[in-house]
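A lone chain, given as structure tokens: the form predicted on its own.
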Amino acid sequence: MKNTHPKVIGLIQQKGGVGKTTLSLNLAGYFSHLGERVLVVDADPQGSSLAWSTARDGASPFMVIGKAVPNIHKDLPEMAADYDRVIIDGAPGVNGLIRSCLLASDFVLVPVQPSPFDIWACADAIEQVYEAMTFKDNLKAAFVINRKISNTVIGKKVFKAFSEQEFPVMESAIHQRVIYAECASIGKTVFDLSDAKSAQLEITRLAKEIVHQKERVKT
């Protein structure tokens, strides 16, 4: 199946726990049920996204390699070369573990919860991607709400609060949902399941938006 760009996804964030790995590994779910050829690439020394395909009873819909090494950026290439969608599961808190996967990236997609203290944790993330678009000129990014609570008040502030930042926010936000953390116990996305209609819709929805865009961050 013919690529749409960006090829190569990123998901960074200096604060861990943020589900950086449970957007990754649904997002190449998402991927590969189109039939693309999908590679994750777990760049976290926790290696989350490895010990989900450990989990997994049966064959993965997606190949899970681990590098968490400050070198990505330069044998992605040569790794990527036969497959048609690159995840990027980025490390937190290592600083050249993130540059190097920014490098390596088309998108970055940076993760958040609906919290005040996620728009202040996010400053060094946001300040190295900026640093990553002076040595990559095409290189686009975005916030993503993560484990958003439906109509609550904190979640509609904090989405506006993000919109408000110059670095841009996706209009697609993942909800708070059981089905996510069911799935990694068992080494599955949700589009593995017929019953996680909701949760494979918004994870549509972030997909189909991050191949569609076309304006870069603010400088």
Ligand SMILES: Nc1ncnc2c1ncn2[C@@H]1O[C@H](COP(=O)(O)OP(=O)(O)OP(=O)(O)O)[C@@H](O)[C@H]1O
The other form holds:
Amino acid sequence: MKNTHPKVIGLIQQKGGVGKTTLSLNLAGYFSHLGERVLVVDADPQGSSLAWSTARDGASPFMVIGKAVPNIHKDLPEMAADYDRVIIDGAPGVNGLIRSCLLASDFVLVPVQPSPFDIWACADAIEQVYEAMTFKDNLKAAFVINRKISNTVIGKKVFKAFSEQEFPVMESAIHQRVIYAECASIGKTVFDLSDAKSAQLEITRLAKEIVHQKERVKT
Ligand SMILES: Nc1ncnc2c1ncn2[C@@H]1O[C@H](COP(=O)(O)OP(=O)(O)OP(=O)(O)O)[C@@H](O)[C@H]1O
Ligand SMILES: [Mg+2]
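Hand over the structure of the form predicted in complex with this ligand; the form predicted on its own is what we had up.
Below is the whole assembly, all chains and molecules, this chain first.
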């Protein structure tokens, strides 16, 4: 088995529509593109990742299974045994399901969008992650900015606002790109397309940053 730490990456944020599913699937696309055996656990009762896999024409490059129950952290080690990498696509809302996803993860990515609403909502996300860290002290977590629009004042303000939080922010941000929605609608990731180089590059940068960062823990 390859050294693939962090093995379990959770995309978790109680706020809806921030990009948990989009980033889960594209990170899964990246790791499977590398030749890893990847499992996506769809922990959302809406089943968006599962719907994605059924929209696809042909076999998926990674396995997607639905598990929207609050004991994921207990069942995951057995479910994950045959995989190199596991991505958890978390559910929105505040409940035991989110806590279970946090406890199941080695690395938590909290997607946030460049909007004041996301800045105001992030205190709750931070609190949930810190609560999980009291049970799992090797848990690592960081914000990732999604739907960034380059060179906007709001974009810069938001980055500054998140950087001022007592919580790490990934250096790699994901931009607003229609290709993410387009490829999701046909059950694909940007790694299935030949004309999505910029999107592939930013997902690759994000994935590499996750894999290589070891020091981002609560101080
Ligand atoms: N970087 C992006 N560029 C363009 N569109 C995006 C991007 N990220 C997400 N979207 C779009 O935003 C919408 C919400 O994204 P997504 O479903 O990934 O969020 P979510 O956090 O999983 O939502 P939920 O909380 O409902 O599960 C989708 O229509 C998706 O295609
Ligand atoms: Mg989702």
